[in-house]
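One chain is shown next in structure tokens, namely the form predicted alone.
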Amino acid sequence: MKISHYLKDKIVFILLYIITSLIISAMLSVFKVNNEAIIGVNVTLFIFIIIYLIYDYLRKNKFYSKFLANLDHLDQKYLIIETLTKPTFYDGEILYDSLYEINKSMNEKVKEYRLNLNSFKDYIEMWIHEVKLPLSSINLMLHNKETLSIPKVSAQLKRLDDDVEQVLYYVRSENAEKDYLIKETNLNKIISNVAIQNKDILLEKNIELEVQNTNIDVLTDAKWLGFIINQIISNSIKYTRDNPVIKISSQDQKDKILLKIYDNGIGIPKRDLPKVFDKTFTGSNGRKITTSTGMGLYIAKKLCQKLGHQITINSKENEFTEVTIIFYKNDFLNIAK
């Protein structure tokens, strides 16, 4: 810290001192104080000011010189706060406290990114194992022509397509706001598209699909909602029992619209219900169905939150499961239309 820079920073203080000294000298002269006394007062005041400036410069120079030197030698500049002791002057304290808060905030952000990255790595590893299964099945059927069946190949390709779509939406869900457009969309149209996607497996498993009262418009993004509904229906198909039925219906209420997706499958144990939207949670049913990843409902809930929807689930073991998606009405958007 150069003394010239320090004095330049103190120029207002020095000017005020000079003006104050002149005013005091003038006042003492008015009261007919002798010149020796006036000179003595000014000399005393000058000495005090010099002592203060020297003291102030030395303590600030010590702190800022160390600060700049450490910063220059550090490869990881954000660690600068670890090399400093808190100064005793106010503006230094402000700098120190600000650097501490900045460093703390950055560490928390880095920790969050690391957790997300580790979580993503774990999911990708699990996803790769899941993708290998339908690929191995198709490869085995191709080598053993006696077991080759178009419906079976189609089922494996559908499973592979769902796995690829799931990881794609998982990655995009981190920045979903950049990829969706909320507008009035007809539920019946989205449900029809999802039914067509699952047509072959619904026929293969002889699952009855009932759709009622879904010719209604909601404020959403068709692509994201289609994925969410497909995840729910895929779960319903995965956990079927005898005489399987999937029922889809909607209810138009005063301030919201409810989309209900019901199945008479194996249901969910009561102890597992609070955790079904947790990442990678498969619960008791996951141990029965080895293809469960525990990611479908997690991603579905995450996307619903991004879209401003709410998703809930109700179930009774060995009886039914009902998933409800809640669309809240927005008068502003309706007027703006």
Second form
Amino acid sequence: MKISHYLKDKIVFILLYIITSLIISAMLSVFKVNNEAIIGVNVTLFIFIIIYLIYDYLRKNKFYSKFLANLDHLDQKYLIIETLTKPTFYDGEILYDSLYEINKSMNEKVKEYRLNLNSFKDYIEMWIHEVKLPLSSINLMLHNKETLSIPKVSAQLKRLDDDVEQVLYYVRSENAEKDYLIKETNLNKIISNVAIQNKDILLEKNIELEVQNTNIDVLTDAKWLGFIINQIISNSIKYTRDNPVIKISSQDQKDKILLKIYDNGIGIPKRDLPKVFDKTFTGSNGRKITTSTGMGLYIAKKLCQKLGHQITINSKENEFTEVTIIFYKNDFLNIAK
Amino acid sequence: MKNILIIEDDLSIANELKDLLDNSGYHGLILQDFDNPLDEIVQIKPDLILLDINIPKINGELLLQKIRKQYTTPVIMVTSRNNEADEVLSMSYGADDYITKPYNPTILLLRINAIFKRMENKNDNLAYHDLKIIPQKGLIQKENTEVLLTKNEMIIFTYLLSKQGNIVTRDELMTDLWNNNEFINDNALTVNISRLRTKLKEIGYENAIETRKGQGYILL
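Same protein, different form: I have the form predicted alone, so give me the form predicted together with the partner chain.
The next block holds the full complex; its first chain is the one shown before.
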């Protein structure tokens, strides 16, 4: 902190002082006070002003010089606040406290991003292992040409396709951007698309698919809802018992429409039920079956939240699992019609 | 034979698509000149265009707009962008259908078939030899007799009819049924086909549907 800069900053104060002392001198001489007294008053004033300026300069200089020097030397400038002691003057205190607050909030933000990035990295790593499974199994099938069968290859391709879709929707669910389009969509159309995607495996595993009352319009994004239903049905297909059945039905209620996806599979233990929508939660079922990243329902829930739907799950171990998606009706739209 | 123009810059996909179309009774052509796609379209005069959104030089949606300015040729947009907004945009530019990669080949064929069907019979009544088929009522009429078909039997029969003279695989029939929200299994398909045969026999077409072992069925 240069003294010239300091004085320049105080220029108004100094000018006011000079004017004041001139006015006082003039007034005193008008009242015929003798010159020695006038000089005495001026000298006293001058000394106090100088003492004040020196004192003020020294304490500010002590803080700001250290501040600037440290800032210059530091590699990570945001650590500056850690190297300083709290100043004793008011504007310095404001600066110090503000820096502290700004730093704190930025640290929180950085932490949030770091956590997000880490969980994304974890997911991608897990995901890469996941996609390598169908890849290597196709590779093996191609190598053992005798055992090469089209249904087997297409089942693996379907797995690969599902994995790729999942990472796409994971990114979309984490993204703050609004890249979906909500419009009136017929549930039948979405369900038959998902059913056809899973047709081969449903037929192969002899799973009965019953669809009832789904000729109904809901407000949603067709692609996103298709993904969500596919995740739920994939789980139903994964965790089957004897005589597997998947029932899809809808209920039209006063202010909402319920879409229920029921299966008579192995169900979910009661203790796991509250956690199935958590990130990377695999539960005891997931550990029984290797291909479980624990992300499907998490992403489904996030997408539902973005679309304004609600998703709930009900299950009894060794009996059934039922996932319900709730679409709220939009009164405004009905009036507009 | 119907000409279908494939506008796709990935050669391996384009060639596979051409094979798929050629094997399904169409004539597949691949666009070569991405600098002047319109000129080539004028020359080929395709009956249908499969248009990829991500093509070099010119964006697929832009090309679609240009095509629409001059022609009414049906266009199916093909894309790897899985996005509802893109779909709506393409449809508003005049695409007849929209399908996302990686698509199920049977579905693609179904969609193509549906577009041609829509163009050919504006009236819904179909005919097979001297039979009149009324899908909405589930009826097959012959002079003074008629038989009632169930929804599944009608879906199977109309699909076979639209491909009359060509072999139709069980998978195609199954996909068409599922596409119409009839999620039946293999056994049910077999049962439906044998019932359909019995009903056709009643009105004098005993061996109309032949089984081609290991391949599928054919309506003669």
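Definition used throughout: the rigid core is the maximal C-alpha set that superposes within 1.5 Å between two forms. What you are looking at is a predicted structure, and each value in this text was computed from that prediction instead of being measured. Residue numbers count along the first chain shown, from 1.
- Relative to the superposed core, Y17 shifts its CA atom by 2 Å or more between the two forms.
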